[in-house]
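To begin, one chain is listed below as structure tokens, in the form predicted on its own.
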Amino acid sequence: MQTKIVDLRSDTVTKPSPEMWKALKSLDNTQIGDDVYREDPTVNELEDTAAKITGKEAALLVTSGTQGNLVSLLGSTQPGDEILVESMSHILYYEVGGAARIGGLTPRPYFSNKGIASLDDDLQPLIRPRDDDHQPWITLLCVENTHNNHGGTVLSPAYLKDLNKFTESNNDMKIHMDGARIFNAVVSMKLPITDFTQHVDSMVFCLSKGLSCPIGSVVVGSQEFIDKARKFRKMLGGGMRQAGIIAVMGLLALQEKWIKRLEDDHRNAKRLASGLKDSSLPIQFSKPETNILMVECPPTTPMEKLVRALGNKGVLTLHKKNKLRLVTHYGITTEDIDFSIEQIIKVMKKFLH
């Protein structure tokens, strides 16, 4: 019976650090209140901290990245508008069509090279004239940083700056960044987060992925935008009461030393890639930029059987078509990585020819 389990399915499976549990246990009734009335001091501190760190006027605690993206879209558009979303983005793939169902928005996908679209070839042809009564207005461009389905790739501040200029020259569209893993981008490029956020109008980042909090994401933007987002959060049932029990862990997660800890995940992802590269297996992948490794197997590979066999050997993974998705995170050690390399090679040799 397999006793050792290494869960590489996602960084959403992380557990709080001992310091986070200690902070939660030390919380008392003077540090929590009704957040709908804006009376929870710990939530207020988290939102003020997030706004300051990201260089934005205000912030809003939400239940999830999906909710954060949706309130951001609603706060930046009007029903009937069209929004540009990357063809493999989380907003398009994994958010249940909320933009269309709830926001009355038409998502229009654009193609890219690992999340980075050509302004002239991929984006400009999609821009509609404002004076054509038959066509909706495009009012928002969405980007994802790091990009999940492209293997945790980073959109650099230089690229975001170019996007900003592009949107300004095209009817002054707004930019929303799904920055669920933005701190992975920050650590990867060794740049302040403000180098990224200064070029976008709004952003959501997750506390519950690499930062290893159990619940929550944060939306940041202008005060006017956050006021709108707060109203939409309430509409979606996201108005929480004594939410300081969530925020107290988020405050620890935003400390510089904890963000810097993401470097461990990046090193482990590279270690995993290096070990698989030396295996001589018929697989392909790019060197991971952050904490996600996408391993492309031959098209004929029975991926469901492969994933099940890996699980039986103690390595939990996910797949999308013929790509195996391996995500490193808090709680995964170098010993876990070495164990995973050994098991993945053994199992793959049985399935890949």
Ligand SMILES: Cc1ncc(COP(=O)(O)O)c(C=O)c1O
Second form
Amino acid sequence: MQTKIVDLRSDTVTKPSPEMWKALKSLDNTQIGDDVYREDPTVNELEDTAAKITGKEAALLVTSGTQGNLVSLLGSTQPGDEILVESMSHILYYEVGGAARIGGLTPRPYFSNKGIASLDDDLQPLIRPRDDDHQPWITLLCVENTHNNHGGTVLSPAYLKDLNKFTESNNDMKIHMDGARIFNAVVSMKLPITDFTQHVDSMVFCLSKGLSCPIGSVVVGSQEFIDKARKFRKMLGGGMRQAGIIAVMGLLALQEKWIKRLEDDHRNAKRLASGLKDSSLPIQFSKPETNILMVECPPTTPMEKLVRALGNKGVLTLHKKNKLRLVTHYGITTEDIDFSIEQIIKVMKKFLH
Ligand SMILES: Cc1ncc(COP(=O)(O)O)c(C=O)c1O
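Alongside the form predicted on its own that was just displayed, please also present the structure of the form predicted in complex with the ligand.
In what comes next, the whole complex appears, and the chain from above leads the way.
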């Protein structure tokens, strides 16, 4: 019977820190209120803090990254518009087609190298003229930073700046950044978050991934945009009333020392990668830029069986086609990593030749 479990499926499995529990337990009725009336002081403080640190005018607490992306798309477009989304992006793959169904939008995929599209080759050919009556208006470019499906890859501020120039000179399109894991990018590049956010019109980031809150994401942008997003959040059933209960933990998540903690996850991902690299197994991967390691197995590998066998040895993983996804996060120690390396090598030796 396997007793030790190391859950490397996702950083969404993280649970609150002791400090978060303490803050939650000491919260009282004076610190919460009806947020739909904007009377929750803790939510207001979280939103003000998020706006301040990202250098945007305003912020909005939402239930999830998915809801944050959707209210952002709704707040930046009109039904019938076309939006550009990266071909492996979360918005395109995993958000249940909300952009099309609820927003009336046509998401048009663009290709990229690890989330980074070439302006001339990947993006320019997709731009439509505004004055051709046959064609939809194309109003928004979405980017993902870090990019989940590409293995936690980072889009640098320099690249975002180029994108911004590109969109300005192409119909003055707006940019929305799915920054579910933007703080991983921040920590990885050792740059202030404003270096990234100054080049985009809107962004969502998740409190509930590496930052280890149980619930919640935050959308940031101009005041006008957030006013619209707030209305759409209500439409989607996201008016949460006494949401200070969530925000009190979010405030701790946004402390500098907690953001810096993500460095541990990045170190652990690199440790995992170098442990597997030494195994001489027929696997391929790039050195992780942040907290996600995608391990490419030979195409004939029975991935479902492999994932099940790893689970039986106490290492929980996910796979996408023939890539095994390993995500480091709060709660995973270096001992857990070493244990995982040992188990993964043992199991893979049975499955891969
Ligand atoms: C890049 C990215 N965007 C958005 C989301 C959605 O977040 P949530 O699960 O809170 O809806 C995720 C979740 O894994 C994600 O990886």
